[in-house]
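First comes one chain, alone, set out as structure tokens in the form predicted on its own.
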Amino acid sequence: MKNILYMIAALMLTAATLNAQSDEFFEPKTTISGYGELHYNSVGVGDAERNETLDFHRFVLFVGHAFNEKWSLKSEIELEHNYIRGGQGELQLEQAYVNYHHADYLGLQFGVLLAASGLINEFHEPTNFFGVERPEYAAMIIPTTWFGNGIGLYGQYKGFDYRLLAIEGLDPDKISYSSGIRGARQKGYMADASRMLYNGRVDYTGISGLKIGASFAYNLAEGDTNNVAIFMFEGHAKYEKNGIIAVAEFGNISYDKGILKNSRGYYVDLGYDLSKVVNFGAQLAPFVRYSQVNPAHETLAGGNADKQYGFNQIMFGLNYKPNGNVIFKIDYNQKERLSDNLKTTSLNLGVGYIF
């Protein structure tokens, strides 16, 4: 706890030292934006009857306010699955922080922050990724959307983009075979601040069309029944130029004790915007994905437990953007469980927007 108090005091002192006199001609401004997505999913497991659902998966509003040219408030509130009933559906505050922007190379953040890991956790709007649903990797390895209460630094310098965070830690008692650390997130609710999680990301964007980087996260997580040291490393890259859209992410989480030893996964996307060769007046991008994800890649029990929740996946799909703010998606994918080769097939349709 002392460490986090020292960090908060240091950041506040830094902000006070750097803060310049406000521009007397600046007019405070409030902005509202958001995104949403409607999904149709038809899922079949083995020979069982297919399950079909139609769900307005997410309705999200961003509210921001610029107090002056240096200080602002940024927030994001999300409603999932239309409404909340009987423990189903969610209403959550995914971002809400005071932001101090000293210069492009240095800014400070205080509040509910998104973890700086991977390509999608910080930029998870439906226009930013292939496929109707977010990649399985982004759910089972990096638990997108992953957020927590804390403090952070960020900046850009000579083609490098960085973020450093100290946010609430994880609950090791809720780590599971099926979803790794996903259930261990505290989500900002009366979060235990005795064991903070330290997280950092660096990206290089100095080459046109390319974003490449890596991140880490470390937490000596303290629970009611055990303490677990958790370390995450992930690497990611995205290239988008001349019609080519290529994406790759790899992540590994190691645990020093408990039921899991490692969670691991990766995926690779390759797509091409056909409007570069045929004038559609809009982006039309077929794509293919290969993925392997296993939240219980290595377990204390060993044997079949290492394969029960892991799978290989192949996906084919199409993204259509009539403009930069609306997207239509279709994909077909097949997952094969590592333990017994059980196949799950999905046909998904979606429409999303951002404004």
The other form holds:
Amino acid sequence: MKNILYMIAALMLTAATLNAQSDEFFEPKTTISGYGELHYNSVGVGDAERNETLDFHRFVLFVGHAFNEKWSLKSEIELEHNYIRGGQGELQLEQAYVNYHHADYLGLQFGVLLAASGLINEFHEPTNFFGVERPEYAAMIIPTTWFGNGIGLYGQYKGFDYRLLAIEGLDPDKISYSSGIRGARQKGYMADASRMLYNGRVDYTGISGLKIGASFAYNLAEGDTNNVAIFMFEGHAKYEKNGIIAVAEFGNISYDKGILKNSRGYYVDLGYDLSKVVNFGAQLAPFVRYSQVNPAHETLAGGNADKQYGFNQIMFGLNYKPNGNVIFKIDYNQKERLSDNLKTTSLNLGVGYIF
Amino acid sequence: MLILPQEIKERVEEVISNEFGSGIKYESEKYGIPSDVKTRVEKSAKQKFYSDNVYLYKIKSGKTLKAYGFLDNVYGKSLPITFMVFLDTKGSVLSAHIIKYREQYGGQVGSQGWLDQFKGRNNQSGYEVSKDIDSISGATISVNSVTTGIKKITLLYQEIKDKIK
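Now show me the form predicted together with its partner chain, since the one above was the form predicted on its own.
And the full complex, kicking off with our chain again.
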């Protein structure tokens, strides 16, 4: 923690001595934007009766204010599942930070920050991905939305886009077979700051239509009995050009103690935007996904958890954007459990917006 | 002559000399957009002008007018993006450039590969993102703003071309 304090002090000193003059194009401004998504899910496990739900999954407001050209505030407040009752539904402060933009190659951030991991965590609006729900990979391997209190730097240089963060760590006592580090996020709630998590990402966007990158996260997470060294590495790529939309993400988390040895998963999407051909709306994109996700890919505790929590998934669907701000989605997918080939099928419908 | 912040001035000079050669001459002025023109262009482009002025550059080779340059701003998520568009005398885009970007995300709109899509477009061209102009993953807001900003300049030029000769 001491190191972190030194780092903060050094960053603030740097920021304070840098010239924060604004040019004549700048005007202080407060902006409000946001997104939301309503989902219908029909899920059937094996031969059991299907379970149908209607859920306004996320209602999100972004509030930002630029104090001057260099210093600004950014925030994101999210209400999940309409309202909160007895531990269900969530109200979350997913982002709230002071941003210092020194130049394109260097900016600093202080506050609640999004982890820089994968394609979806930092860009989680419904218009950015295929499928009604976020990919299983973006829940069970990269636990989106993953945010924490801390400090960070970011920048861009010659087609490279990078971030480096020190944020609150994970709680290793809450790592699970069923969802890896998902339950271990502290979500900023009186976060234990004794062991920071270090996270870095580099993307290359120098080729038109392509974004390709990788990230790591390391945390020597402090638990009640054990300290667990957690290391995540992931790679991601998205190609969007001439109607083709191709997405791939792969990630591995390794643990040195506890119940798990590895969590691992990937997915691949291939879609084609027909709107260019049929002149209908801003996007009309059928797609197909194949995914394998196993939060208990290898276990340290033994047993058959490594088969019980892993699954293969195949999905077909359609994204339709009548304009750049509204999206309708439909998908049908089948998950097959590794241990006994138990099949879970889902039919999902969704509508979302951004503004 | 215009008085611009040093950083912007240097970047504009760099862009002009890269585009037209280092010996090129130019005149510049702060151009007040007539209010009726402003209303018409804003309505047609579906985007407001950042202010009542744009910065107009006349690029000259000897006494011949080679091109017009427009320096203007659009809003990204919450901060202005300063950009420059060069038009030939018919109003077609010769090139477009990002002069200054101020946000964390979306800076990829500054890549010349993406900006080159605007070359040759004019006030009659299509500017719909993902259909006519490629989107950029993770930079949707900036892509939409800059695209409409450039379209707006081509529309403005047709309205004012006789006045600025």
